[in-house]
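A lone chain, given as structure tokens: the form predicted alone.
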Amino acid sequence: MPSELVHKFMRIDHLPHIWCAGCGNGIIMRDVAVALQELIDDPESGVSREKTVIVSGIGCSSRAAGYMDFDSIHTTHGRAIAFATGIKFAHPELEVIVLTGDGDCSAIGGNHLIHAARRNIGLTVIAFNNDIYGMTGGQYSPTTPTGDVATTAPYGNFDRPFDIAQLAAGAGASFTARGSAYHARETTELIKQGIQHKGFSLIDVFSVCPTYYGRKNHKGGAVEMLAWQKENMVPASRYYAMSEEKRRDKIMVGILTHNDFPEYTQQYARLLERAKKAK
């Protein structure tokens, strides 16, 4: 299965990838590939390889669009959702998937995120969230936990971090969810549901960065960081069965919001029809 997946959905000539040993981004890219394979193999899903486009911005995670053998575009920093919006408006029949990082989508690209969410544009955004700017030198990002250090916060970051999934939900996203590199099967299912949802979907996936984030903050290596996710990130079925006391300091993995709102490009098409009839 792994070998078949690589040869079917990866650009072999672009491998090996640039990610550090132990980085969680490869796991998340695999989750995206498995989700797409399962949907493409299901004739009732309506998803096809020929009508799937993958868009990314700038950052470690955004290199994934170059490794995946689909129609793809590697765009400028923070503008992945803006480019994806243009593609969706030009060809509403396409399945447009955005692979982005926590800095890419919630810092320089933050306004694109919240307005795509409130408009309910039919995009699936998968945030590879490693709590740091990895590729550009280990600066703190909008998701770096309070008190943790980075190259631009050597004495500790005192900002409160964004919860990207809650941010998107608060902006009006009709589907928001949270996954992790450790919870690969659950995350794959969330990505599948996000792709099938007719509207704006955001899946915030906690990655691990042992090189810049883990090492500087004494989190251990990749094994220890994934073990932390195992102990502290709890699937929704278990989370809701826990007492309030046991939920404290735990992070839920699963769906946060799932609503049925009109999709923006469909509304736009109806507006154009009304405009034509009014002439």
Contents of the next structure:
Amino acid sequence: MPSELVHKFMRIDHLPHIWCAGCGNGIIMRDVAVALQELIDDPESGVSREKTVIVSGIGCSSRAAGYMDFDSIHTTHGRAIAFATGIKFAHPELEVIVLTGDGDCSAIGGNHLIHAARRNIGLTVIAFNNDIYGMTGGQYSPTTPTGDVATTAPYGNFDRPFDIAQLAAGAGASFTARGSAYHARETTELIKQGIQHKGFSLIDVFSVCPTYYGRKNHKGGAVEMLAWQKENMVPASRYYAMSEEKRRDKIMVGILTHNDFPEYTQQYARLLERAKKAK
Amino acid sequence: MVGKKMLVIDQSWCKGCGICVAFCPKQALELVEEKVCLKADNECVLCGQCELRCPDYAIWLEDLEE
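Take the protein just shown as the form predicted alone and give its structure as the form predicted together with its partner chain.
Up next: the whole complex, starting with the chain shown before.
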């Protein structure tokens, strides 16, 4: 019998999961489960299990929708946000959570991401960002750092990477944040805030892929990669207390943008009312 | 303060990644034949750092029945 949390919120007949030893995705999926548990246990949050839907696309990350014991849908590559938009638009009362990866949401699904952000539709998108296409064998993704090697970049990738949280913020997302597999408690808190936020929320969570990314780039195994996150990623409270010079080499863990823009399905409901009155 | 807890390990779910061992603040854990174990001298303070970062849900704290 696993822990109460896992027993309650995951499909234990599908566990242990297929992710590699040390894969950060398992840590992030637990963060999502803890965030949902805390919200469901809080009657004031308005979040219930019955009204929560989990949507994923394709990739290592997207296996998570199959492991989490909620109403869930595992969709096609890059289209998780498109399916989630349809679900939210048909049933605005639902809490729609998208579990996606860096390839799924910022390459093939990049257009869906920016337009969902621009519309500010009330989805919560959690990107399991491991800097690589793990499931298909380690091709470089839009977030692979410049210079790193991948099976499709044996001499080093010369593309500049996307910062998914900044990309979503630039596209108009009203809540954007960055977490990491190492910073599990902080990330859980950010996921909770993202779910409670009424507009489009994106939490870019840095995962670790020791198998196809870490090992090939001499960044070590899971332990060394998480130790890198501990060293180089700094929670917002500490980050903003640092001098500008010290901040330069660090990555902030916390909220990037938090705005109160009108939410898309609420706008649509208002439009319907207006149209009915005009009859 | 929370109620009494105990550390539980399910070795059949452990993939031997060593994350819990590396980030245990008391160095209370070790890998034996690629499976997590609590060391014999039991320095565990039930902080839950292992559960927080175990990607395989193989180690956790459980409430003890009163």
